[in-house]
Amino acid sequence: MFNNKSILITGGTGSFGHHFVKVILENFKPKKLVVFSRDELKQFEMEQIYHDPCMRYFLGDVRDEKRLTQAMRGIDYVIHAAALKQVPAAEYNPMECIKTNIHGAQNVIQAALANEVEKVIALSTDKAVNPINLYGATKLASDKLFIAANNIAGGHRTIFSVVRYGNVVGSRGSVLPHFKKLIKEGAQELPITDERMTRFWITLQEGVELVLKSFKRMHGGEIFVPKIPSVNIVDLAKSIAPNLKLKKIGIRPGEKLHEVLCTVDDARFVLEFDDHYTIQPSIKFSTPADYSLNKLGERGLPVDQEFEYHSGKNPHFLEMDELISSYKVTV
């Protein structure tokens, strides 16, 4: 499907960019694959790394509309992976959080329809579903407008899905490696919010995974939530450094004690696949679609009403022995 595509992932000198342009250079042949993002030397680190000739390197700002149309000429899918993503940040600094994470969606929209690219994969995050804080409240005004982007996008052949899941293993500005650096520093404890906190948890691998056989799947409007498990921030502390205290220093401003992937006032639109839920839209298309068979001919079953995708309720909790061997947890 990506060979001899020409892609474009906006913020892609970010964790999931640098992973997501690795997997697509081993696997696939594009004719062109395009990191667009606003770091001059996030960039010039990154071209170190992979300097295959499909690969372009674009700078630019999603707030800006017409450096994005320019970039997305002779595009066929873009991945959407800029935004804001600090919880304390956003709460201090609104406005500029809003420009980047509702502006700059809404200008990726406009761009894709404008260059009739073909499909489009935004991705989003637990906290968008009730949020309490900015950022989350940001990526939800975000998720809604990529879902009715389909409706807008009229005569266009463009069409606009959503990627939901939680926390990235080992990602910049995570737990993980701000754990492994205290610990590096010579920490005698580590910092813990509540020893109650769960979080989802999912490699970059699985995250990249997720979007590409979204983009098999997608007939365009749905959000799609992987099956992944939950951590308890404790068991996380623990399985890094068993020798060490633990001190809670309390919830942040913006943070949660548990998180949510699917609530129980989406469950009427949820299905349930194999590997993945997939929330309908709840507004219709001019179009409608059967998103109970996927288009790779997958088919999902409705959900129980009372259902409910919580990090805290979730049946598969990481046991210490699985943090360590199935994703690595060492110093």
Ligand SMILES: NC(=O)c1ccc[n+]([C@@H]2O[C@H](COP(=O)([O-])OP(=O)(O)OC[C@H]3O[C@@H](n4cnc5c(N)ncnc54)[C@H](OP(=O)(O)O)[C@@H]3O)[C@@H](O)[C@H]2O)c1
The other form holds:
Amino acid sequence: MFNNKSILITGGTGSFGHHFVKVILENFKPKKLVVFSRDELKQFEMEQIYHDPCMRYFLGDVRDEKRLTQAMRGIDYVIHAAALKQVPAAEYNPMECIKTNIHGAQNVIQAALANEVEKVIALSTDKAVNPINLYGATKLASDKLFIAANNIAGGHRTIFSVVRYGNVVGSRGSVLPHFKKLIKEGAQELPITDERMTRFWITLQEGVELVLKSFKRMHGGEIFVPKIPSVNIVDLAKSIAPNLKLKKIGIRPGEKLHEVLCTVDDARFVLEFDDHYTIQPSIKFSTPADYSLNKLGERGLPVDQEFEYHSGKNPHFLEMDELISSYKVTV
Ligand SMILES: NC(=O)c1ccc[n+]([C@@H]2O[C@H](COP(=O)([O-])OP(=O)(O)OC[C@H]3O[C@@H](n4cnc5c(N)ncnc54)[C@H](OP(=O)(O)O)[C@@H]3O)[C@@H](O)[C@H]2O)c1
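Having seen the form predicted on its own, the form predicted together with this ligand:
And the full complex, kicking off with our chain again.
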């Protein structure tokens, strides 16, 4: 599906972007693979690693619709990964987060429509579900924009879907590199927020595979949620440094004890497939789709009306050895 196609990824120099580019170059022969982001140094460093002739490095800001429209000329598939995603930074600089995560999302939509891009997938997070911080709220608004974009696409061929998951093992600014840094600096104890805290856990490889599959599965308008395990923060700390003491520092502003990927209120829209859930759009589109049969021919069934996909109630928690191997391959 990606051979001889032109692909653009916003935020292509980030954790997801790096791995996405690696997987695409190892498995496909795209016509063009465009990395779109702001910082020239990150692009320069990435270019030292990935310099296949199909690669294009575009400096640009998702806040700049004109630049996005230029960059998407001749593009078939777009992955929207660019975001400001540090919870405290978003609380202190709300308008900056809104401009990148919400206005940026709308600009990606407009640029994709203007260029008759075939398919667009935007990345979302569990923090967008019942959000309690601005980062999550902006990602929720972004998700809504992408889903509703299928309606404004009338007369265009472009379809839009969202892929939503939880913590990515070892991604920039996440807990794992933080713990590793503290250990390297000789820390005598590791800070943990609350011993009850749980998180959904996904590797970059799984995240990229999910996005690639979603391109094949999508009708447009769905939110794809993978079935992934949970981890407990104490297990995580113990798996990295079994002999270090843990120091409880309390939940930080904007943090939850547990995360949710599908709420009880979503249940009536959720379909269960073998390895993922699909949240159907709550709004009606002019061209309705049968979401219970995806474009790969897989069938999904409605879930129980009490269904909630909650990191603390997840039947699948990682055992210590699984946890260790999940981050050994990543960091
Ligand atoms: N990491 C996780 O645990 C996680 C979990 C769930 C969902 N997600 C979602 O997955 C996506 C990718 O996350 P990630 O971990 O790869 O993030 P990341 O490592 O922080 O990368 C973010 C990327 O976005 C670019 N960017 C930021 N602001 C931009 C702007 N205004 N215009 C253009 N590019 C911009 C950054 O490059 P420049 O700074 O050079 O512009 C960088 O390439 C995000 O949408 C995030 O919400 C992440």
